[in-house]
Structures are given as C-alpha cells and as structure tokens.
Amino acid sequence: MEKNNEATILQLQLQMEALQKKVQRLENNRQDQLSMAIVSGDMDKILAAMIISLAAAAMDTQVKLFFSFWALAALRDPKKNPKGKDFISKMFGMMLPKSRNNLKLSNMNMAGMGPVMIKSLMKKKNVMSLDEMFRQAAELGIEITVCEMSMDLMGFKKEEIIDYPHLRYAGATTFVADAGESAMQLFI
C-alpha cells in the first residue's frame, strides 16, 4: 500500500513539474502588449476602440489594432478619390461612410443627429475628437495594420486610405500572430 502512495506521489509530481513548464512557457511568450481586431464602423465603437488604445500605450502598452471589413471606413481619406474601381467598388465606396468624421452611431443615430450629439458633448467636455485620438495614436507609436483582404473584398485600395505613420497592410495570419504574443486581445 504504501508503495502504491509513493508512486502516485511521484506521479502527481511529474504531473506538477510538467504543467509548471507549460505555464512558464506560455508566460514567456506573451508581452506587454494590446492586440485589437476592430470589425466595426460605428462611431461609438471606433472611439471605444481608440480611448482603450491610447489608455494602453500610455501605460507603455505596445498597441496593434487590426482594422478589418466596416471598421475599414474610418481609415477612409475624403480627400483621396481613387481611380481605376470597378462596378462594386464604387458601390461600397458611396454606401459607405469616407472617413472617421462620418461615421454613424450604433444606436440613437437620429438619421444623423446621433454623431452629431456626441461630438458636440465629446468638445464640451473636452474629450479628444477622433481626429485628435488618431494624431495622439501616431505620436504614441500605436501600429494599425489594414486587413488586405477585407479592402480587396469591399474594393478599397491603398490610395483611399489615411497617412499614418504605422500602417501596415496585412491578414489575419498577422493579426493571430500578434494576438498570440500579447498579454491582452479585444474583439470590436
């Protein structure tokens, strides 16, 4: 009997040992870093992503956001009008808001009202304007990678997108990868 308790002992210790290695494993590979996968073209949902974002790079948070399919149109440059699109292309460019400062509210949008209440309260109160958190995310060093095929699919090209200091053009293979080197993932 008593052998029985010795070799379960030792068992259950290998057992430990072995998850110990797993562990420290896992906690070497992750950083300090934010990776987000923003999915979303709703105003609210872009100044969430960007308050989140700018709070963790200035607690030296490396920041990396993936912008991916509706969530592209806030990386739309108004200024930029791109030739060369097909049929479809010019269909998702029209329905689709061309820039950060046009983008709708998820809820309580008024036919438009909506963003126009927030940003009104956003001044009064002194919160940054997207336009403002954009800047502020340059300066800090905050990376975004534009998904490729998420731009191929709705049809936008390089020439429509926003000057940004860290951009990058990339898939979801680069999003995973960095997601599974960081301490924190968000979905938006």
Given for the second form:
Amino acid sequence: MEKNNEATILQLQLQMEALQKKVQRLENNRQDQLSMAIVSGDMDKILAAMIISLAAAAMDTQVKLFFSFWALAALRDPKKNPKGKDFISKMFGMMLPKSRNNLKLSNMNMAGMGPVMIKSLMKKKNVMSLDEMFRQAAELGIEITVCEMSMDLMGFKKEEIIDYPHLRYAGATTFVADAGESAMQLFI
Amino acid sequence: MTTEELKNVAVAKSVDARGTACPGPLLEAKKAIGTIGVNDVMEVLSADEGTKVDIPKWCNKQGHEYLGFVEENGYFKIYLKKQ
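Now that you have shown the form predicted on its own, what about the form predicted in complex with the partner chain?
Below: every chain and molecule of the assembly, starting with the one above.
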C-alpha cells in the first residue's frame, strides 16, 4: 500500500512538471503584445495602423510593427537624398510617395484632392496628424521593423528612411517570431 | 456611482483631453495616471463619444476602478480611481 502511494505521488509530480512547462510555453505565446504586419501604403490604412498601435500602447501593450512592401513609402524621409540608385530604383523612388505626408487614399483619392480634404478634416476634428502619431509612437516605445527584402526589392536605401528611435531592419522570420509570442496579430 | 456623487467626488487630477480625438484621450489618461497616487480619483474630459466606452475597458485592463461619467454641455467627464 505504502509503496503504491509513493509511486502515485511520483507520477503526479512528473505530470505536474510537464503541465508547468506547458503552461509556461503557452503563457510565452500570449504575451501582452501586438504584432502588426503593415503592407499597405495607403494613407487611410497607415492611419488605422497607427491609431490602433497608439491605443494598444495606451493600454501598456508592447507594440511591434513590421513595415513591408508599399508601406515602406510611409517611412521615407523627403529631406534625405540617397545616392547610387540604379535606374529602376530611381523610377520606383519617383513614382512612390516621398513620405507619410504624401500618401494616397485607397478610396476617393481624386488625384490628390482626397488626402488634402482628409487632412483638413482631421485637423478640424482634432485627430492627430501622422507626424504627431509617429512622434507619440516613438515616445511610447512602439517598435518598427523594416522588411529588408522589400527595401531591396523596391530599391529603397536605408539612407532615405526616417529617423526613428526604435527602428531596426529584419526579415519575415522576425515578424513571425514576434507574432508567435503576441496575444494580438494584425495584418493591414 | 450616481451622477450626483460623481459631481461631488474629490478629484486629484483633471485631464482635459477635449482638444484631441481618439486615441488622444487614452494617451493623455495613460500619461496622467502616473502622476497620482493609489486611491486618487482622476477625471478625463473628452468631447469624443467613444472615450466613455474606451475608458472603462482601459480601467479593466490596467486594474483601475471605473467610477462613471457625467455628461456636460458638449463633452463628457469620465471618472476613475487609481488602484
């Protein structure tokens, strides 16, 4: 009888340890963190991404943004002039928005009238400008990861990317790893 | 708390976020909450309808006690107690 009890306890202990490990792993997979893949370069979508990010940061949620493809245009600094681009990169650079303030609307762009109207409406309705949102994001420690491969594909150079305190260059694996441990993942 | 009780509550900090739309009021609340002590009451003034729904959710997440809101002329006063 005594021996039986000991064996049961030992078994329970082992099960307990296995459970603890499992819980730890699950908890690690659901950190209070928001991972967002931002692929669109439309003004409205960048605005949505930034508003959601700021709201999450206000909730003390760690925010990690992964900028890729068309969204890279929103990270360009119009004051910077990178040298040594090939012909196609120069064309891309000319045809894509020069900065977050030159983005187009996905709807009702009306050859640039739409963004002008939205910006003036935002001002009137006290909605933060994209400039202000990026400033707040920097202050709140929101991280931006720039997709290295997209940079290369679109011919953007690091020298033309905005100065942002929490910015790094990485690949899709970094996004997947970040997203894997986040309780929230979004794709815009 | 009833509207009457809320109007008479001692407020340790008042955050006037009427000049900013979503998510501005939440960001201002987050910044201000660090400046008051536990059990102090903070009021957030917002002209944004959404804020009165957002603040209770924010309180719930952050562990603060949401007390209620009072509707003023064209804006809301939202009350919470820091925990």
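Between two forms, the rigid core is the largest collection of C-alphas that superpose within 1.5 Å. Positions refer to the first chain, counted from 1. Nothing here was measured: the structure is a model prediction, and the numbers come from that model.
- Annotation for Ala18: C-alpha shift of 2 angstroms or more between these two forms, rigid core superposed.
- Taking the rigid core as fixed, one finds a CA shift for Ala177 smaller than 2 Å between these two forms.
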